[in-house]
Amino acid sequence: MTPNSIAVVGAAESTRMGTVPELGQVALHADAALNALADCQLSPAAIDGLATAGHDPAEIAHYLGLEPAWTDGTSVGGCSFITHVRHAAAAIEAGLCSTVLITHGESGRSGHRTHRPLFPSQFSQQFEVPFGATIPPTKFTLPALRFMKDCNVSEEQLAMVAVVQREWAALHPRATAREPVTVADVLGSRMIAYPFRKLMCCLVSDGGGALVLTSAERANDFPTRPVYVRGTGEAVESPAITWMEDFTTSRAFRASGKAAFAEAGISHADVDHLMIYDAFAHVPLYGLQDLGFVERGEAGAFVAEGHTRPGGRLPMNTNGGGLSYMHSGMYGMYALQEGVRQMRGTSPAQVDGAEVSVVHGVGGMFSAAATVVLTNVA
């Protein structure tokens, strides 16, 4: 992809998030999609490309009355929508379509859905589930404990990830959890699966989000401030977390991040804003190290010292993340939404003067990763 050749011109979340029992999964997709189209003043008839994950694209297209010339149903977990930005950019640049709608909707709390993401894998069902590694908190424990031991992360530092992100969530009126918490609060919350306490685990929410992408040449035809896609990357590693190459680092994180930075032609010093998918409190620490923002063994102290909190030198997860903002099950769309808001200058937790945002996501239990570099500078 040519840097800055594609722009996000529409972006919106579902009208309500959190607990939305009256809407099923398809309706959450549609609600977010119509909001994103209204954001950039487009009708559904203008869409000729569609991407979604965890749901049949044909059903979404039918429900919205779309006849797309290009579709993408790539579903690799929560980072799928970040991957879709990359695929949509390539499709537009190749002339396969001109205007792509990326949708997400998930009834994670209310359970009104007929489709689920394609997890767990057959390998995980055969070699992990019989031994008690069944749900994400029980699967992430092994790498998290090895990471804490080898990368000098204390339980207090792990808890600080949740504390700092709650500070950001307090600035967002739409965030689910906005009350301040302390390290003691986090460590005193109910144990889920060691070392994860309840406040170290993501929320379970209903909601949706959608993006509209088109060529940069058309970006000024829309009422919204264009956000340009400067660089992208994607990668996969292992379908089972116990088969990771190294429990203390994600090969997929490293590969997708390296590709995105290289394509964007940026250095870490150029990054003003960072979103790292945080299904659990340890994942942003992996991201900080594997994307190269800090050296190995420095991530825990980096967060604990306040560098990612409001006023810090690397604002991270400024919506509060999956721990405090919302987490419908596949969170990547909401990380993208906040990246777009920051580049538009419309976030309730706006970073002054931000020109480059990096959005990075995980899929499954470190089985996939995707990275997008966004900018407001053409």
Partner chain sequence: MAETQQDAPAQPLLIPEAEDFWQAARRGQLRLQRCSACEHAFFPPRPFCPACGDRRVENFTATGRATLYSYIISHIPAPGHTPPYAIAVVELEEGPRMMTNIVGCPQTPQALRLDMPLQVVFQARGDMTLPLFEPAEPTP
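So the form predicted on its own is up there; where is the form predicted in complex with its partner chain?
Partners and other molecules omitted; one chain follows.
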């Protein structure tokens, strides 16, 4: 993809988030999609490309009344929508379509859905489920003790990830959990899967989000401030946590991040704002190291010293993240939304003068990764 050749012109979340019992999962996709279309003053008829995850794209297209000439149903977990940005940029640049809608909706809390979004792995079903590893809190968390031992992370530092993100959430009116918490609060919350306490685990929410992308030449025809896609990366690693190559570093994170930074032609010093998907508190620590923001063994101290908190030199997860903002199950769309808000200058937790935002997501249990570099500088 040519850097800055594609722009996000429409972006919105569902009208309500958190607990939305009145809408089924497909309707959450549609609610967010209609909000994103209204954001850039387009009608559904203007959409000729559709990407979505967790559903057959035909279901979403038909429900919204779309007739797309290009679809992408890549479904690699919560980072899928970040992957879609990459694929959509390539499709628009190749002339396969001109205006792409990316939709997410998930009834994670109310359960108004027919299936869970992630494809089940035969290896996981055969060789993990019999041992009791049946849900993300007992799978995604498994590498953490090895990471903590080999990368010098204490339980208090792990707790600090949640503490700092709650500080950001306090600035966001739409965040679900906004009350301040301390390290003692986090360590004293209910044990879920040692060393993970409840406040180190993501929320379980209903919600949706959608983006509209088109070529940079058309971007100024819309009422919104264009947010350009400067670089992208994606990677897949293993279908289940047991076969993650190295529990102290994500191969998928490294590959995806390296590709995005190279395409964007940026260094870490250029990054003003960072989103790293946080299904659980350890994931941003992997991201900080594997994307190269800190050296191996430094991420725990980096967060504990306050560098990612409001006023810090690397503002991270400024919506409060999956731990405090919301987490429907496939959170990547909300990380993108905050990246777009920051580049538009409209976030309630706005980083003054931010020009470059990196949005990095994880899919499955460290199974996949996707990264985009966004900028408001054409």
